[in-house]
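The form predicted alone is given below as one chain in structure tokens.
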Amino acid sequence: MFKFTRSRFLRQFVIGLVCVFMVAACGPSAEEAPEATEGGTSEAAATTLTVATEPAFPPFEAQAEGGGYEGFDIDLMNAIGEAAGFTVEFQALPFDGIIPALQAGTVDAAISAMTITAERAQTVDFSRPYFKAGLAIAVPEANTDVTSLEDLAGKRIAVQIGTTGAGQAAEIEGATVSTFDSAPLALQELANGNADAVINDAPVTLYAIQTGNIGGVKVVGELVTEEFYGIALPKDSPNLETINSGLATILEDGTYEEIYQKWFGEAPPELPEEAPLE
């Protein structure tokens, strides 16, 4: 009788312990329970977006000494993430591989001084414009013949592949167009005397000349086009609204102007909420 009672007691005791441990395992512990942030979102709900960029387009994106990336676009995207509540993980890609990566869904977004165009807008979605730019013509310092696109007929033109500058050069009658993987390579081709001109984004060309990275060249004439850069995302991305919200915040609170002043040394121009598409 005694053995039976003891056995039953031990069995019930063990079952009780198992139940206690199961309840404890299912409930959050003090260490594991997610902490709420000021905005009411738990740390467990934080999002990381993989953002493509081509780090060969200073001052917008470039390799930083010691690793990582630096530039206007890099600072801007990090600021947008901080304002909107997500973290950014940059992924380096060649410029002409960025849109295919967005279409394939291997990256969540892209920031790489990408001009908002009607053609690109057919395959990806864009944020509101974050930068006003335009194409400029660069020629050797000694050149006095070229001041406009019309003067480039029959000339040798170097461009970065997949850019609006490459598209503009392709329309010039009789021009021989050489494409390069990056804007600095195209500008170096000009500096080496192997091209008559480069059509490229004005801020990038001016920065290369100002910093002395490219010598013996100058920018001529007026801007060929007026363009606006946007952050590109896959079509119908749920992250578009979040990125636009973060961008709107930093435009309003002065963060955007601070970043612009850091990289360009002047106050930024007014930006439209939508880019005009031709």
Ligand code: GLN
Given for the second form:
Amino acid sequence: MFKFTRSRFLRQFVIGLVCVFMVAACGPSAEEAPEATEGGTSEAAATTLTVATEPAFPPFEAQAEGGGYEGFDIDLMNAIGEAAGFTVEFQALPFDGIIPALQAGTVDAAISAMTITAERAQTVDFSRPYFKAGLAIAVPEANTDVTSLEDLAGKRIAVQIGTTGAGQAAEIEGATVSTFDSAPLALQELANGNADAVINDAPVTLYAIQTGNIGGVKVVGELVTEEFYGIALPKDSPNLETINSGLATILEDGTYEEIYQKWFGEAPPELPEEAPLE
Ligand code: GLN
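Can you switch from the form predicted alone and show the form predicted in complex with the named molecule instead?
What follows is the entire complex, opening with the chain shown before.
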């Protein structure tokens, strides 16, 4: 047992220590407050970026067995972070929630096979293009009368909500368009015979067919669009330059090609420095 005087001394000592800690903890943290909000509002580029993705779009992003995410975009974003000196924390969001999240500043960036479009570029900033893709029409294997978008007039079309494919479908005369939260769900609707066609990113539809995830379905004709994917950021984000320079580094040092080979089994096509926008 401590004597009274000693425990009183100890108590005062502890109180004193607590005060010192409080001053030390409170003083600077007030100044650091702007930096602590990682919503893209800080002026300096952050060292951990929260990056949104909709992980039901293989081979670009998918839930990995045993947790976490995998795919071309996931490898690419991590490689960009490594090259540019930041770590990536992925956050799963519905595709149509990604741009609102960027605008609200609740995430720092998004990589989600997102096509660079003039309309989206009004509300978010895009990195330089990192992938060349395009939309393809998928129909039942036995179908022979659909070869172009025009042939879809009056048909039942399944699409993923908020996508460029959904945008194309909306312009087709007399079509009945049903929207789904993810591309696999739209493709399933087609496989089930409840839709006549799906308009979706070609690499994703082809991957679903090749991996056997979707049966009795084929891709018709030529690609109906040419699109380029970009990493999206809030307008005027301080991280845009960092991400672009990381991307430039891995395009140059062979890392990009390695990742492309891993997921697509072929050499990547040439990429423009800027996406052509209508
Ligand atoms: N590339 C398409 C778009 O940007 C689809 C993206 C996606 O579903 N992840 O609209």
